[in-house]
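Just one chain is shown here, as structure tokens, and it is the form predicted alone.
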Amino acid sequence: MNEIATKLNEIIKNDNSNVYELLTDIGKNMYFPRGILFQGAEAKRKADKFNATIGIAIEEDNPMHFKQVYKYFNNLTPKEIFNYAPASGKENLRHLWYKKMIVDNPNLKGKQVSLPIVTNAITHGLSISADLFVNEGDTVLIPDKLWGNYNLIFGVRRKANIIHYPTFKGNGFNIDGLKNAIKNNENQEKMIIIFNFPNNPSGYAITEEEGKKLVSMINKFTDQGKKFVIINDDAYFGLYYEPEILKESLFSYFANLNERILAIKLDGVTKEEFLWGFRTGFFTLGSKGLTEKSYDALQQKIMGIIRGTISNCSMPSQSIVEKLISSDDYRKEQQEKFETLHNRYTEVKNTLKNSKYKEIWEPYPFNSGYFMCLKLKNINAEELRKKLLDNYGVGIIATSDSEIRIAFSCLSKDSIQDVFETIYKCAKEIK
């Protein structure tokens, strides 16, 4: 094992020896080299005369670069453009990103938790703690609705045992469903449960009681001898359109509570400020009894993994996002593109409020996000979506035989009774 791992391994041990135990071969064997990343890095700071050390070239003080390109970017330095990012990204977008995440999750106030840093947005995130938590043969609990990709990043990668239970239990979070998948792995000491809300594809997010009865359930289980790695998947963040909603990431309950349980946020601008191609996200972690020495060992692990996958994160995405969020507007904007998708998805709930529907489908619980879900009766999921693509021109996405989601975030107001309704016409055909 290299020397900086073993070091970097001491002082999380030191400080939490549980969070060491639930690291994987690859994160105990992690670390950030003294590269050229490093020094070069550490001759930004202290070259004030001559630096020789990144492999990018200069002229006129800046980085070379094309007008062509420039050219269309605006109120951009060539330097916020065209240099390589800090393997942890943009220093002040991490504050920036941390300071906002305080203000929107209130609980996390006063609490001890890692500087976020930057990933190639949620999916990143996600396989950053896939290697670093996830080992082959490992429990990975995730409810049967759930975003596909999480099957190759935690199953096809890492090997994991990956375990569903179902996701509702009524018109609610099914909390003994998570419950009884836990107890029924009891010879399973260390378990990944991955969190994802609003959910995709449901598009249910937990109420503030079910928040606070996962997290006593979970914490209880830590009596008995089991360690968690908690992964929040907070990609719709904030997009809550019911008052008895949590509008908080558990990862703000989860942080600090036990020092059996390690939480995850992984958060993203690409849902939740709207900038899909922007590929820019954020990975913050939380125990009890991490310090600020360990969280930045655990961060050298982070950063070696990015180091040796993607090197860095995009430079310009990440000055556009440190402009955005630090603008006098953003939050003004923010809440105009979230009374938007609000206002359809209350189109949605009154379009579905016509009982000729029971005969077709019944909707599952939704309260946030971008989708919803259809459970079809006696209709082939993918039959109809086939016949609404070919026959009239509607595209839908089946999530399995008798399933299907919608995306009424794409869809604009006045076209969602339509969509309905023409799903139903298309159904009544088959049946």
Given for the second form:
2 protein chains.
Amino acid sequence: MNEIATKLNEIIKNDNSNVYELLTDIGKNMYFPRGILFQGAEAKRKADKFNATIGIAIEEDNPMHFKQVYKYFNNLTPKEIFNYAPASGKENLRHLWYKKMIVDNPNLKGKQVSLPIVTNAITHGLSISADLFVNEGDTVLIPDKLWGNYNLIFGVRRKANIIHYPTFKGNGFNIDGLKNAIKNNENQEKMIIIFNFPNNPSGYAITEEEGKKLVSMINKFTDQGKKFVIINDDAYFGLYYEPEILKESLFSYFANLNERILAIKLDGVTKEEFLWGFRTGFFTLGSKGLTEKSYDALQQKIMGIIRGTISNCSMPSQSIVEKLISSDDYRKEQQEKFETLHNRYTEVKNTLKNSKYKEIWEPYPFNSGYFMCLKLKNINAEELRKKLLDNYGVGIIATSDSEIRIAFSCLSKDSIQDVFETIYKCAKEIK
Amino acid sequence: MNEIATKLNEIIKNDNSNVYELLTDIGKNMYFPRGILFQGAEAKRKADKFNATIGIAIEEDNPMHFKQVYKYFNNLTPKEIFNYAPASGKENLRHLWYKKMIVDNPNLKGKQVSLPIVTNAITHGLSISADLFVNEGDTVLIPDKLWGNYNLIFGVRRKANIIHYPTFKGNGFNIDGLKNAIKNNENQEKMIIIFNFPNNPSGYAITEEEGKKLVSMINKFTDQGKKFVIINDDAYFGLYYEPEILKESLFSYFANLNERILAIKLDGVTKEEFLWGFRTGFFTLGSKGLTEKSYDALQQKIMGIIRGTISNCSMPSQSIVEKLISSDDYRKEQQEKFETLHNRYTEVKNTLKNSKYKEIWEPYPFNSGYFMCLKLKNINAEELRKKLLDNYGVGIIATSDSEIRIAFSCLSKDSIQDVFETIYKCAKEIK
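Switch from the form predicted alone to the form predicted together with another copy of the chain and print that structure.
Every chain and every other molecule in the complex is listed next, the one we just looked at coming first.
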């Protein structure tokens, strides 16, 4: 093992040996090399005459660049566009995101967690989590309403043992289903749990009450010797349309709860700030007993993974997000967009009140996010999808043989009634 | 194994079973899911009335976005900035890059290779290569002058057996050194070879003559049952300052040479177009016997890896690179920047003619790229580096105990003589 990796492991072990034991082989072996980047950082501070360490081309104190590129930007300096960002992301952006996180998640205040590390959006955060904490054969618990990419990230790439449990029980989240899934895998000391609220594809976010029950249920299992990695995929954070919803990430509650629980929070500007093409996200972690030294050690391992897969993330995206979230109008614009989506959500809810639809479908619980799902009654979802496309020019997603997903995020409020009416009409023809 | 993966494997096996056998476990198991993305693509073509499949938010036929973000861009539509790019990259950009590749590498013309797939720059291309073709324990041959990140990508992450050979023999590339390294690992049927010309850190690119010898030397080993994956890290492509240099990628020669050789070409706009922070690169592959069907199958596996690690690459970066390389001024601006760097190179060469320097160092061969290296004579490189920083404010990189790297790419022509004089003076003080 590389000696830097050994030192990082010692630091983590000293604070919380459970967290060390949760690391994969890659996680244990990983480190951030002290070579060129380290010497370059030293030169940046001290080389006041000539700095011949930099792996870019410089012209007149700016990164060399084409006019044919710079002309596509406004109000950004060449350095904010063309330079490399650090492997862990722009320092100021990381602090800004941390502050935003505390504002949006008041229960995080005073808890000791890492500074957010910049990722190439949430998928990258998930794959870093998988590299660090999911060894071949490790159990990963995911509800049966899930983003399909979890299978590629945790299953195909990391060969995890993925176990699904039914997402809903009645009109709420199936806490007992998760509890049983944990119980039924008695021989697994280590378990990885993925939470994704608001959920893709169902558009369900847990209530405050459900949140409390979930946290306490999982915490109890640690007495029986279980260790957990709790990954919070907070892609749709903030898009909550009902008052009873838990309006902060479960990360707030798990972050410093128990030495046998490591919590990860994955954020993305992708859905939250409507910047799908930007590829900017954040990876934050916390566990009881970890001090700043351990967070730094874990950060170095994460930086090693980032460097060894994509080196670093987009500089123009980071510079712009930095400016966005420190701008005066940020919250105002965010609120405007929220209201637009909220209105669409309300229109879907109102449309679905029509009792004739009960013959054809039952909506799954939904209260948040971009999507909602319908459970079809004796109608094949794929058949419906094809017929809708071919005969009506209406596109929906078949998420299983009997379920369809409707993205109200991409429908104007005016069109929503029409969409559901068309689905109804087409389904009646099939039935 | 997933049934889509099985089908992809059959297609590849039918064309060239060697390529199938070169795949790793991940490579064999990998596929691109047919789920939401597939249905979404169908809806994009057919849903002319309402499309409720899209996982973004839409407002007035454009991706929803903040004014506080759009104001940082010029001459780009919201779709060119905010939309997701496909997992394989923007289609038009891929065709443009292919055309550029053929112009820059005339020997590629008429050869059957994949369309370039967009990556998050070259590191990502390397890590995709590693996921697809480097299993634990596989032998990877890398010269001893190397970019340190290869160790993280192939060693720490993929647990490859990395073997180094001396980069230089006399004033040229050590073809015999590589030949011996291949010979000495007789029991390894499969070998991965990484070529990086112009080389980081040495700034050496092979000559036409060396290129011919290299290709024929490696090709001969296939008669003895060897199979090769040849990864061409073409990060510094085009920055050639001497007439005898081979001015195209070795990929041109390996791409369709032999059924037992799979060649990969990794490009990045990072160094080549001076867009370090953009994170845009290209992954192209070729082998004898592969038809379009196999290239499509391999592309689906690569798309699966991309989707399972970062989902997709920056949209604004891709849109801007697309516009850049199709602009009239692209080649003109590229030539201007090339000349600036060429002048710095010439200044380094002229400076080093001073015979007094022979007492202190011997330069390694260099003729291209951003960097050059000095072999120090009985002076500790780290001691020199520290003293130079602390006493002279000059930053250099110590690449080993007795070697330093100087990045002339980031020095103005005027400062170059001064930099070497200062290093000389400081080294004399130590000696």
